[in-house]
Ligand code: HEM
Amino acid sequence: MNQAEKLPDPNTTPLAQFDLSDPRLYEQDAWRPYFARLRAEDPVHYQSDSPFGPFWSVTRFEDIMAVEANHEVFSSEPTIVIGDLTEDLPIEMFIAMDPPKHDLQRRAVQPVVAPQNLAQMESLIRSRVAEILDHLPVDETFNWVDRVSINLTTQMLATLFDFPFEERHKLTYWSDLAAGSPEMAGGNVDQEERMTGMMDCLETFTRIWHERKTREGGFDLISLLQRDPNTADLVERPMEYLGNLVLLIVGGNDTTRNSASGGVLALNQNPAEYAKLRANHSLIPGMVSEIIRWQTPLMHMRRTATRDVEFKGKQIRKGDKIVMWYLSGNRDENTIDNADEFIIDRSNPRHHSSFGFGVHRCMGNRLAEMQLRILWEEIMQRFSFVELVGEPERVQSNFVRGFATMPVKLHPL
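Single chain coordinates (the form predicted alone):
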């Protein structure tokens, strides 16, 4: 579908004509009725034709968990997005690997988000959040995405990589290039620009790798990769090194960045919940989980069938793509009460699909939650209202559910 065409009516269009890969569904925030109908009528749905080839859509929470739990049949290789890898950039990353190789590479970088390390990071994150918020204009319209969401997550990424702080904007740029491929995720990034940017990322981090080899005891992601015997030679496999860099950059960026913006939107759209928050700041930790569910920063993950298998009464063939729509799982009324509503004091707020399940469950989930918790704790110390003063602009993607702009105005306490 091109941009000028109208989206099909979700209630009258035959299911066979649904195209869940169409990024306009998400850019226009029009996806809800399509998934509601699929969950009700055809929860494991085969789409025979799309710009990314045919694929299965798994739309119910419990079915998504079942696919995640069976990596032997539903493999993460060769990629975890609807589109296939492009020949010009055949990157490999551990999220798109199966055990045991996946486990070995993930284990190498896992210490950076270990509980002890997170506890040590908390004061640093809080001081940065305070500095960001204290430099924002009051009673003046500005772009929350740029001034707060991107600023916070890029500073955190620079710390995790021990990346030159004054050049940290490159991390955001590379993240947007990596996740914005038209062929892989329906984005609008120019392929030549993407290729140039990815090569710049690889070249920069190859230089950092060699510079860091002579340093003792670093606890950043590059030093951890160098110290682990399973990844000590990763720099000699450039497409695998680049792939894991991209994974860590996008993973460290998009979940937190888009939830930091999504929370502002959710509270503005649900003023009674904002009133609850003003009255009781202790609701913030649960609200953070609800924001992550409600926002669903990464909308899907893909698997590929390693053999013929029957799943929920459907015959899936070896090589078929299976797309788990986290976005839909988080709205599954069979599993989550009042799933379409934003409720900051849910009794079980972590019961959502945004971080995935099983061996591929998001490695940095606790870091993301901590950043968002601190952000809202500090916001509530300073402002009575982060007011949305215009329509947010969403990014074009069927993978990243993100915002390009979000005009807001701050009201002091």
Given for the second form:
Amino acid sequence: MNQAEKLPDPNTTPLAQFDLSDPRLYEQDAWRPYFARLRAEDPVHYQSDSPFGPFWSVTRFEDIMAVEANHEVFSSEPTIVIGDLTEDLPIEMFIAMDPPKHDLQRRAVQPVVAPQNLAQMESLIRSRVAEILDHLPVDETFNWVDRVSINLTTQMLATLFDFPFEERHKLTYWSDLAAGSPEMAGGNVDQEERMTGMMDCLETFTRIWHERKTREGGFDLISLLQRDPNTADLVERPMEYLGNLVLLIVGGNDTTRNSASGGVLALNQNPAEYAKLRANHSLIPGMVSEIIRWQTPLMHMRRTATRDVEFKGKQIRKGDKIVMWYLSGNRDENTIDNADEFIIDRSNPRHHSSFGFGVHRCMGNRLAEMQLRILWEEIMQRFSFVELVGEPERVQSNFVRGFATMPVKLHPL
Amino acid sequence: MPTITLIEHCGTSHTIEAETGKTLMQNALDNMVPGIDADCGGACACGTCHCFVEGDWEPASGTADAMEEAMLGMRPDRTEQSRLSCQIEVNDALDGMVVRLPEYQM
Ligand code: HEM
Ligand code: FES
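Switching conditions: you have the form predicted alone, so give me the form predicted in complex with ligand HEM.
Okay, now the whole complex, with that chain kicking things off.
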């Protein structure tokens, strides 16, 4: 596909002419029939040409799990998006490392988001969510993405890091910079701006680290890192410190933000599900999982073959890129019944591919679920209907599946 | 049918008649024992079916392979007794086994 032209017909175009890396497929929400065809006709598919070079697409749920389970052959190094790294900034992120190094770094920060710690944060998070919702205009159109989703996740990040609250917009800014480079994911962020921003992020957090050293007993992520013997001197390893920060900021930003918007869209498109929710608020935890499945906020992760290997009858060569399309796994009828439908009371809602699998499986999944659960619990205490009153606009990326705007109107209880 | 006891973190105990040939995870779910999520459906790929095998049951229940080890390595609450219950196939030798469930799955 030439990315300047119209998207090709998904049903008649030869598979060889599909470009799954084309961000317009996602911006225009046109991807479904392309992936349905791949799952049916060529589930492990080689694309010989793209703006990011050739790559394999793995589109079935079971095959995605099989790739993730085999981290010796399917490596997360050097990077986990379709495009290659272009910058000179050697940020060390364990999402793009293999065991044993990955395990050491992840083990050090994982306890920070363990459910006991999260429980300590729940009431603060709830009061901030309530505050946001109580200040929304009623019976007037506004942009849900800005006023709620971004505001909420930014506040949430500030809360998690105990970041200066007035400067919290910086967190969102850095997250957008880190996630949006065009070489990596088809986004539109300037390379120089990105470098400057990342250095600013590092400096700011280095200052915070030193200030916080003298304080005791905090439950924020920085204090927790300082108390763990494995990370107590993390600040001495700046690129690793920055890497972990960026990972936690990006991990907890776009993903939760777009789930907070995606839920509104899904409920508006499925009024019968919205009615079920109104009648029974105890469906919220299961609905949160279903929203995360249905939205698939990160559409893929990439691996790189460390040797020649045969996979599902295909000959993969050393150095080949393998893209696991979670977006497609989540629509795989072999694994998920009525996969294209949004159903808030599924019997097994946690069985989805949005958090990935294996040793890299999303570290923040409980945190994300908690935030979204609280959001919907508080929404349902206040509004009978978050009404979508216009077409949402989607972001341009082949990695983050998200919304730029979403016009809504609130109807109080 | 071997009898297996699963003890929740809060202390509530569930004794089940387990079906041989099925995994411990599946048996726990079939008997509505709370405390196991099993997000990946038993593929050793999510780590949310974590449990602790009590006492001397290790020989009969088998040992964790490399993949299971890797997944267990990510649990902050991992101990010597940690196993993924989807990787334990129930057999008659497990009659009387006691398994504790963790405070949380993640
Ligand atoms: C709905 C929200 C979220 C989604 C859909 C999501 C999705 C993902 C995915 C797909 C991966 C890669 C999994 C793999 O390679 O198998 C991942 C990894 C990760 N996520 Fe999330 N995430 C979410 C929320 C969060 C939050 C709130 C945090 C903040 C703590 C977070 C932190 C991380 C980290 C640190 C990793 C790297 C794990 C590793 O490589 O070992 N995520 N996430
Ligand atoms: S059910 Fe996922 S690892 Fe056992």
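Numbering follows the first chain given and starts at 1. Throughout, rigid core stands for the largest set of C-alpha atoms superposing within 1.5 Å between the two forms. Only a predicted model underlies this, so the values are computations on that prediction, with no experimental measurement involved.
With both rigid parts superposed separately on C-alpha atoms, the smaller turns by 10° against the larger between the two forms. Relative to the superposed core, Asp220 has its Cα moved 3.4 Å between the two forms.
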